[in-house]
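A single chain, nothing else alongside it, follows as structure tokens in the form predicted on its own.
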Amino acid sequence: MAQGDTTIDRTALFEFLTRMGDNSLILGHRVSEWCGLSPVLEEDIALANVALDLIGQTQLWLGLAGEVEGKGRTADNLAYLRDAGAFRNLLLVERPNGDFGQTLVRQFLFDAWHFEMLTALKKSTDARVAEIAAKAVKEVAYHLERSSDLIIRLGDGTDESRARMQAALDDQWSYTGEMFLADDADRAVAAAGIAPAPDTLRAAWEKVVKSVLSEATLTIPDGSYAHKGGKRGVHTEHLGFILAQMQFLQRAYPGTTW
């Protein structure tokens, strides 16, 4: 909540902050899986940097979430000691890396949303939220520029690269609808001026996405957006696999520090 503001339910604010933190945490971990495996050295370094940016943002969002919750949980506690059902990330970010095309399309679709969300959050009535957003949006602007460029280069590249990018887009597209759906927590933080209503981001997101995909000569799949769970605690087996890797050390040796 904003300094001195008692009108926003802490539970709703905590929910919103964990959603932001969980998105960057899970996607950051997914992207980090490319370390040492990328198709070229330049991409290996670039993807590692994107992952580091996202994990850094996670520290800020989940750190603030712990403060708002008031139960003594730190960012590390929230990242490493929650079970899958307590995570609130978008289902899109836990999707498997697949080939390089799958990873890039997932990143681009998220980057376009992430940039619009953070841009709006810079005007948050909560000074702490606005401060985090102002820092993070600079990093995400680079993420979006980079993923857009690669989408265009590979979409409008060889027959094989275009086919792979189109297949990835067809696979990932239906997971984007969740970005723009609202529940009680979303409505509460929007009413308090802390965060934008999710559906208000759709038009700007679509403008960016359609422009890039058109230049990439890729076709937006037929059909409306779909909602398949995710931030409301409905996940796939993919999240369990991610957490098994990410949380192993802390689960096996509780309280371990370096």
The other form holds:
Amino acid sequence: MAQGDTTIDRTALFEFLTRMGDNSLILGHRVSEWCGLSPVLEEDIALANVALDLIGQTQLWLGLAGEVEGKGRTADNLAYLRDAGAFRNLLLVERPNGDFGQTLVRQFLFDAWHFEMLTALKKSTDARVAEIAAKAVKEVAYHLERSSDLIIRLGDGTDESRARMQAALDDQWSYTGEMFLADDADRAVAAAGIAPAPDTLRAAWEKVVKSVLSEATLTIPDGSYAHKGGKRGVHTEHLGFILAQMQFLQRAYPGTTW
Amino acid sequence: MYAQMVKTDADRVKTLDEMAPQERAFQERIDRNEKIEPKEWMPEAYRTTLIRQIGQHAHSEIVGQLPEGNWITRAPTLERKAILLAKVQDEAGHGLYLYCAAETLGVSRDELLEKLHSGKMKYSSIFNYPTLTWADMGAVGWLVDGAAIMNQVPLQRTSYGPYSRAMVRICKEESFHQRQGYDIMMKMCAGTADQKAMAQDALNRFWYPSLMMFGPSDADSVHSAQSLAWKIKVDTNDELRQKFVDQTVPQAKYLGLTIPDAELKWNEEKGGYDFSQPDWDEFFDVIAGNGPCNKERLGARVKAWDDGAWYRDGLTAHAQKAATRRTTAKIAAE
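Can you give me the structure for the form predicted together with the partner chain, which would complement the form predicted on its own we have just seen?
Entire complex below, previous chain first.
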């Protein structure tokens, strides 16, 4: 049996796993909203691919969360039958798509964090966590490469594309701080060696973000204020609407197999 | 069929004796089932007809993302969501192969898109119908992709090389799409009364529009005769429609669903089903822009294109800057 099961409170591990799964699920949902509507056919294909990776990762994280919880809930049960207050994703990923620049900046800021997190999780003391991370990090390395490249090209593109990317960055920046804040659950999984302490990812994240934004000729916003609440279930107004849409069939036809 | 009523500019099909030597040699190659490749000589009408056909097919793939994309965010399980995403991604990929095949005939993707956006080129009538319930994801896969396969399998043997090779790849993916659609239908038909009612309703709404996908009878159409002679069309619309009905009726029976056609019956003599024709007035209304979703579908594509102009301009500007920097660096180094 993996060490994680025996040395820490299952509640903290469940909490951590739902945070990972909910981030993928909600961002995957947002990205999939672009289906057929992106600026160019290659982007339709790339976005569907990113969404597909994220939904696949959701199945793994929430599947394991259900197993750890031990109450017989499946990944689908967790995705489709929890209300907003039980969701643990970062506020950043539920932010509306906005224009394509907003979508790209949100993706880039998340990808840079996601990559560092998964890289660290490959060394998790919980073998199941390490295994999921090892699979997911390969996909996310590609997500980060793609979003970084587009940030650079559009930042250093036309006056309009730079202005749009800068506006998107200014708008999303205050939603990045939440990635690095720790609570008791974070401290418990970090102490057990299951996951890194959130603040230990900041330096590597900043290095990537600064380097890409500098090449993109974009300016990092001054403010250090961090909106927070997603990790403990206090969300923006947007999440309720995402869930109303996503969970509609499961809620309207309870107990039905699809 | 994703290309309907493609015009050929012909007023009748010429005989070999009436052709100039170059055209005659071309037709004889087609008659011998040789493939025509991009750089080779071809009659101008063959080229323009293929551009219309491949372009219309490509447009259908990309507009076709929309009715299914409509349910991705509401898919009932994570697995169904992943499958639907993969499927819609395939459709975009098909659009890409087909635009590339059209480019080999000397027309750019941007030119074709401009014609789509301005209404000069069409996409398949089927995508102007709404997807109202989850069962429609099943019906679209089963019937719409089923009808598309019926047309596209013979097109793997079409005379134009790049189109034929694109079709080989597309057909493999389409058959997976049809299976996933049928799988949704099986699940719903074996499910609750609500689900079965949804499945029957989806069949009722998609049956006749699916029959329309093959286009009106073209037994007397000079355009079809010319396309058949060039082997860019392999069967007539009626032959394909008959094959589709014959294939689909037993599948509906297996699901326990009723085809919404009181006239449907097995005809021993012809070895196929007799069935009612769709309402062709409705078809021409939809083609003319009056289908239930024409405005939304085309409007969504035009908006996506217009909203994305800054993105495409930004990438182009960056590419130019990067090229200038490379040149400057090279000069400095010399």
